[in-house]
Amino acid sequence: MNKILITGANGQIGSELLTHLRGIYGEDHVVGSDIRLPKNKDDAGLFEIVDVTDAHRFHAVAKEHQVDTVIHLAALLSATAEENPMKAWDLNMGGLMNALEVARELDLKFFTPSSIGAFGHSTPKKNTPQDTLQRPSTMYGVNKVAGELLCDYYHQKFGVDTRSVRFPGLISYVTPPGGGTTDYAVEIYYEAARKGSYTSFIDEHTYMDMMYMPDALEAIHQLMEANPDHLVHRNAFNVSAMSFAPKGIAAEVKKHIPDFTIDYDVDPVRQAIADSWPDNLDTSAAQEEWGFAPSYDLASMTKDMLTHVREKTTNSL
């Protein structure tokens, strides 16, 4: 990658990926884009206003900056997509089609994330295989499965260098949650630091895969720099770093905040989404094909999260 365009650059992944890739490739080699400028406009750097449903504008910006790679992140997440499925289809699928067309027309490398949401109730929940049945029961999941197939199609039909991972829940102290089912795993750290207690909207025994954001960012970078001759699956690799239920993360938090307490007020919509997802993923294909190897487990992530969250909480007082 030499010149990269990131869509959805104000989002949870995009805002941090922008900084991460600029640190690797240089400030002038990574162009951010979203439907509005970042809150801190002085630090935006190269940044364009782009609505990804506007195909003409999307193409014009990519061509103007002479990018060789598009990292397409603009999307509505799982819980938000269930609240407005038609808007989710228009943005998630319309935006993806435009992004793929830009990649085809300008001969660009292409990345867009899939998700554990691409799986469903009929998918094996334990050690979920790389290649398995995918019958999701949510609009977000339908979008992700369709997206995986579209990316495969553009690679096979047009030779577009498409690549993707199925992200689990992503945990970060930098940006707030964005409407995902796994958001409780971010919220719990903030509430533990602020109040010493948390009410989870997910049942205490519900296991889901998770990953700390630094590992997610590096996974994107590593996959996009991988030798294409080694990639069998492309769209999309299972990736994960850990699997836990709310009671498990609460127990880890208590090692640092002994008086921390957790209770439960289960949200039936988000719980139903979580119940349709795997407990834990088989990530062996990513390990074998491009060397995927996360650095953080639950213990090291919790220690780092609480350190940073406490700093943010103290500074905001």
Second form
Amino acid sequence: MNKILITGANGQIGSELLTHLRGIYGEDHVVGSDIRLPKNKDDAGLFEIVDVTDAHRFHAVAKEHQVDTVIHLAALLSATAEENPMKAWDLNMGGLMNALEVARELDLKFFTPSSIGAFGHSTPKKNTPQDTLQRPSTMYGVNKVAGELLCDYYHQKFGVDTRSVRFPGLISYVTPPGGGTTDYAVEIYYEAARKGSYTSFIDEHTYMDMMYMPDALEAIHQLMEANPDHLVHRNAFNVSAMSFAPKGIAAEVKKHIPDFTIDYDVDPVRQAIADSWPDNLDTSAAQEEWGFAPSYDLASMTKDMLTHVREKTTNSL
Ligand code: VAH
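Form predicted alone done; form predicted together with ligand VAH now:
Below is the entire complex, every chain and molecule, led by the chain shown above.
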């Protein structure tokens, strides 16, 4: 990669990926884009307003900046997509098709994330294989499976260098997620720091795969720089760093905030989504084909998250 266009650059992944890749490739080698400028306009760097459902604008911006890579992140997440499935289809699939067409027309490398949401009730829940049944029961999951198949199609049919990972729940302190089923695992840190307690919308015993954002950002960089000759798979690799349930992350928070308490007010919509997802993934293909190796586990992530969230909470007082 030399010149990169990121869509959805104001989002949970995009806002941090912009900084991460600019630190590697240089400020002027990474163009951010989203449907509006970022809040901190002054230090936004190269940034364009792009609605990914506008194919002409999307193509024009990629051509004008002479990028060699598109990292397409603009999408609605699982819970929001379930509330508004038609809007999710239009944005998640219409935007993806436009992104793939731009990559084909301009001969660009291409990345877009899939998700553990691409699996369903009939998928083996434990040690979920790289190649297995994918019959999701959510619009988000349908979008992700269709997206994986489209990305493989554009590679096989048109030779586009498409690569993707199935992200687990991503946890970060920079930009809060929006509309995700795994968002509880971010909220718990903020609520623990603010008021010493948290009410979880996911049942205490529900396991889901998770990863700290620094590991997710480096996974994108590593995969995109991997030798294509070593890739047996492309769209999309299972990646995860840990698997826990709300009771597990709560116990880890209590090690830092002994009086912390958690209770439960389960949201049936997001609980149903979580119940359809795996407990933990087999990530051996990503390890073997491009050296995936996350650095953070639940203990080290919790220590780092609470340090930064406490700083943000104190500064915002
Ligand atoms: C969501 N955070 O909850 C996203 C992600 C695996 C979860 O896809 O929708």
